[in-house]
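What follows is one chain in structure tokens, specifically the form predicted on its own.
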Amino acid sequence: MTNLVKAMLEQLKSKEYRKLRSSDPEAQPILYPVELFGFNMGYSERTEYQVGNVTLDYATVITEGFEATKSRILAAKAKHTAPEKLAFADKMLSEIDRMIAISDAHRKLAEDKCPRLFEALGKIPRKGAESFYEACVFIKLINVVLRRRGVQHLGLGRFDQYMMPFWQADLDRGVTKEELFETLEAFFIALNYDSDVYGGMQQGDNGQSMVLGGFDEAGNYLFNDLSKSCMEASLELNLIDPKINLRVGKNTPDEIYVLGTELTKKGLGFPQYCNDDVVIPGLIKLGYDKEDAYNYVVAACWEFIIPGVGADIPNIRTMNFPLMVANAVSEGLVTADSFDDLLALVDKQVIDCCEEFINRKYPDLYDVTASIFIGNCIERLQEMHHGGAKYFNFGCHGAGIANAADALAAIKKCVYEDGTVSKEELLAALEADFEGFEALRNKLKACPKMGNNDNYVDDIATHLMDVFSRNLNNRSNLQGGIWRAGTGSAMEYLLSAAKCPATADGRKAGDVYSSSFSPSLDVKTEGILSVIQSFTKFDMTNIANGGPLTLEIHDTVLRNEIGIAKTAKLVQLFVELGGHQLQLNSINRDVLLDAQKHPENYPNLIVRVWGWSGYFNELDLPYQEHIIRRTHYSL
């Protein structure tokens, strides 16, 4: 690490710094570090809905600069005659002039701070980045732009592959490896500064997300010298931002898996890593270009989008699994005489959600700055969201699987099979949350549980995926695109359960689900292993809208090289038994604790609250209580 980054580090982490990460963001200027990347957040012009979870195609304009853009748009300006396309070429030209105009702006403020930055804005954004620090100063300036007018979860993209020319143009001029991972490091130590303006609930859930590796149509993996410089950067800085995921498949070289465990052991909750093998097929399945699917990246947290082509919104709703099937078990319970006739009660909820979710009127978003990097939009005039963009499909999160298929379980073995619990019973311990009926409850929670490889449960949360796919997946949103189905929860795993009562899996009501795609909270498993083996039988690429296997190791796991090694081939194994997404988390639960009573111990504990990575203290305690009560597992 040079004294620049270790400066700009210390900046970051200082505890005046840290004073302003909880003050209003427009209410005090935030320190930043000018000496390479002079653009601050400052105010942010948000709007009611708000642009979200695209990324753009930095390719293109990183490379042509800003001029250039502006003479496509004239371009296709001549070709239009419609009033409304040309008054939205005008609006792009505007806008395009903001951004110089900010750029002009800090190129002065940079003039006696900075001479690099001073002579890189000499040419940039006018005029294509022709060097690594031209082109990140370049992103960075068209981020904070496009953040100000209110996007949010702009993810940076497969960072290592359009990123690599730059990279390797410096190398070929005599640009010495360690004078460019200096420039890496500091672009990422920027984008931390930014992590606080945000309008989210939390802190640090910026959409910073960045796409490593990944396979071409040949089967070559394209890891490259910058991947690993990228991987090597946020061992050394150990900070939230950029979240780093990782391009895997059958095929990836050993070597990758054991660097990204290398990662995990820091405790940052990433990296990510997201299937080839399994979501490219998904993605074409949902009418996806094969070429664009190879291109795929994540939005802010895993859903999977193409980047510079694509303006979906990949988390509009969400599929309440536990809550349909408690609607289900309060109407129907009494007069079903089967368990099957059960089933056919929750899976007519199931039907009748997505009907809902499909027949919904949705806000009219609308963002011209962000347009001018998306798909076609220069050449057709139209903003994104209205025909400029390729892909306009719409996702649904599916949160709370496990919960659901528990209590369908226990449902089965006790009301129907062993016949040791009458439906009245159990109806009315529901209806008590549970209260005066502590054995009965028990009895529930010794059920099969998902997560322990048992057909018996397993085989019921695949028909729940099945059904819940079949019935979204491929669906007109009614806007020009389709539904995609998933099996993410974000922030769900508390506010869907909040809404659902009391479940046959002995949840009381308002408890929370698991995060994401993973084993109910407080589920005694088998094991890891088990968990892998139970949420990798469902036909993945039929829920291709993300959401990932969310599992915490405890970091003893992690501290030497054969846990290292062991944990390496773990997510190789998820990988061959077809999993799509899989995120490890490193965590102590007797630190987390010993953070909550002395958080001034712990100032830059850093942890996985869902898609991404926050500081520990900065979180609502029902996210901190959420995080401790995981199952921590060993190998």
Second form
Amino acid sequence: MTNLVKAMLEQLKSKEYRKLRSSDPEAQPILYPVELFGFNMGYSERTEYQVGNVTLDYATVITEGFEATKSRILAAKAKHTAPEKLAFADKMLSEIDRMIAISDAHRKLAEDKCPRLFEALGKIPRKGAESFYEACVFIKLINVVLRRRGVQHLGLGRFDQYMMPFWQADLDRGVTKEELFETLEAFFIALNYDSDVYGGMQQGDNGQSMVLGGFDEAGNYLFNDLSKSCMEASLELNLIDPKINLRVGKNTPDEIYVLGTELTKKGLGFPQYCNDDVVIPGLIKLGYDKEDAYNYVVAACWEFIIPGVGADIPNIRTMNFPLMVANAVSEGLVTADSFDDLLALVDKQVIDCCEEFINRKYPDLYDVTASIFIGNCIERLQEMHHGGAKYFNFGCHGAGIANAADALAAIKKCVYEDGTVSKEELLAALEADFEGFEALRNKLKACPKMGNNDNYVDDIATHLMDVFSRNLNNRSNLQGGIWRAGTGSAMEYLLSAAKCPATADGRKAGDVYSSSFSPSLDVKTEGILSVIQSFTKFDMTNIANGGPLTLEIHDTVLRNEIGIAKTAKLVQLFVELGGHQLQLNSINRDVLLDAQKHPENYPNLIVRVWGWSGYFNELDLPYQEHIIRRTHYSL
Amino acid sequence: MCFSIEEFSVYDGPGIRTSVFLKGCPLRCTWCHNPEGQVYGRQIVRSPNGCIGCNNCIKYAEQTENGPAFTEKSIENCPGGLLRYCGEECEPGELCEKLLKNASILGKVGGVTFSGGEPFAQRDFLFECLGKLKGKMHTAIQTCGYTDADTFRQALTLCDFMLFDIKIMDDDLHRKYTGVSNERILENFIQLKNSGLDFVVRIPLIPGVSDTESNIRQSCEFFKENGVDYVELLPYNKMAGGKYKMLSRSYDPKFDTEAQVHLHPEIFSEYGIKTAVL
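Can I have the other form now, the form predicted in complex with its partner chain, not the form predicted on its own?
The complete assembly is shown below, putting the previous chain first.
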């Protein structure tokens, strides 16, 4: 670690730098004392969330420079006559001028404080970047302008692919690997400076995801010198940003999994693994062009989107699976003569819910600045959400699938098969939230649960996801795009759960669901091998909106190379089984409990919350509690 | 009777293992971290975390000479679901069917390890399972080596791998800390070595008991005589005492549990023995 990197880390940890921010929303982006890239937020309040979950086409603009971008806009303007298009072009041009002006003001600031930045800003952003350093500065400029406008969850996309030409050009010019690695580490640190003021549900939920690796259409695995350096920088720095996503597949070399597992061992909650063998065919089925599907990224948490050309909104609605079951039970259990009758009622709930989502009117989104970096917005002179982007699809979370399947399995077994619980008794117990029905509740809890590789309940989950995806996937969203079903939950494991009464798996009213696509909390499964089999039975290409199987393993599993190699093998097994996405976290419950009692001893304790990692101390209590309650697989 | 089946065991044999813990053990190692594995019969255990003090478990308990004993009703009526049976009667056929569910995914990358307790304590059950799994899954036995020579010889033909504990070389100390002599254990080890079966030797490093210079030196002498060039070291786990409370037992290990564990890398290298710390 170089002195510059150490100094930047120290500055970050001291948090003193935050005092330099202003409370004026119009304040310019600022430089912090130890600086390499500049373009920090400058404003101290968290911005309001507007447009988000988007990954820009950085490569085109940072390569060509804003002057060339302006020429493209002018050329497009010459081809169009519609007044609203011409007005849109003028707005884009003035946004670019504004960015250039911000850059010029910044250059002045940098003159004494950071000569390297001063020099770079003499060329970019007017002209394109040539060095890796200039390219990083350019990205920072674009990001700060957009974030200050309320564009949030800006992913970094396939950083190792689009930045590789700059990295290689530097190497060819004779820049040493050490110098480049310093720049990379400094850039990673810089991404952490302002994450406390970025919009998001909780601190850390800022969408700074980076995607590494991935297969091309010819079947080559694209993992280059920069990909590896990103992993190494992350290993060395121990910071929450950027969050690493690894694209893998059955032909990914073993050493990539080992490298990934070494990062898991750090306890940062990443990498998250995305399986190309499943995600790419899934996106193609949803109508994405082959070339785009091969280029997919994770937007912020786990949502599969296409960088640079898409304006999908991958989290616009949530299918609250346990609520569908609870509604069907309260409305129709008495009259349902067989389990299949009851299941048909649940199906109807799910289908009606899909219809309601499809026919609902959604708020109009509009962002000129982001449109400069998306798809055909410039050529067509159309805003990204209004025909400029190639894709404007809507994604729907699928929350609480395990709780829903567990609840149905318990009813099937106790009410319809064994007859050990009467319908009336069950309804009374649910109504009373199990108060006074402890024995009945334990009986329900003892029924088959998802995560045990038991078809009795896994088949029910498969059925529910099938109904969900069949009734949503590829349906028109009435705004030029289609719908996509997924298995994510985001914060809905709290919010949707709060709206759901007691369920027949023994879950009490309002009690939380598991995160995304995972066994219900408090369920003791047969173990991690059964879990990965339970959660790979469904054809995952049908739920390509994303949402990972989330597994917590005790940190002692990864205590040496033997444990790391075998855990890497486990991830490979998951990929071979056809899982779509895996979030593997290394955790120690005792440490978390102690951190709740003595937060002062754990200022840097990092945990994975859902699709992002954050500092444990900075999370609201329900999120802390949720992590502590997850099953931690030990030896 | 097994008391636990753990999938994804990474320190119990080659590759990813499913470990089957059989109940019952002839030894009483004072540091035992699986005390529920010592007794042969089924027990009710109570998880200490999450108790709201409703006393339902006591209400449904039976009065015995040793105080209240939990019953099935206690388990049923615990609102937190904190009570459970430890130890489940199962047929070898049923157990193997369950284990074989993972045969396809573990085929190339691991197998099953029978542990305990001491697996030889349920010899017939163990052998029947090994017979059923033979050729279908890689099998290993994790043993303290304390069983009769015939049983041991037979086992060598039934499994694919053995994890063999050698704890203390001095017989008096072995008796003191484990309750039995190590004579049979060392004899069985010679059988293992001569059989040609793949195996690994493991030493639990207990502070002041087995991690002493003299014990490590004596062990190394023994290993050298027997051509052992790789040993796995299991440093004492400070959490070992945790489970005694669940069994309403006190933990009295008879050594300083806080003391530093000595790995003695210099002695092992003097004897040319490679080690891995697990």
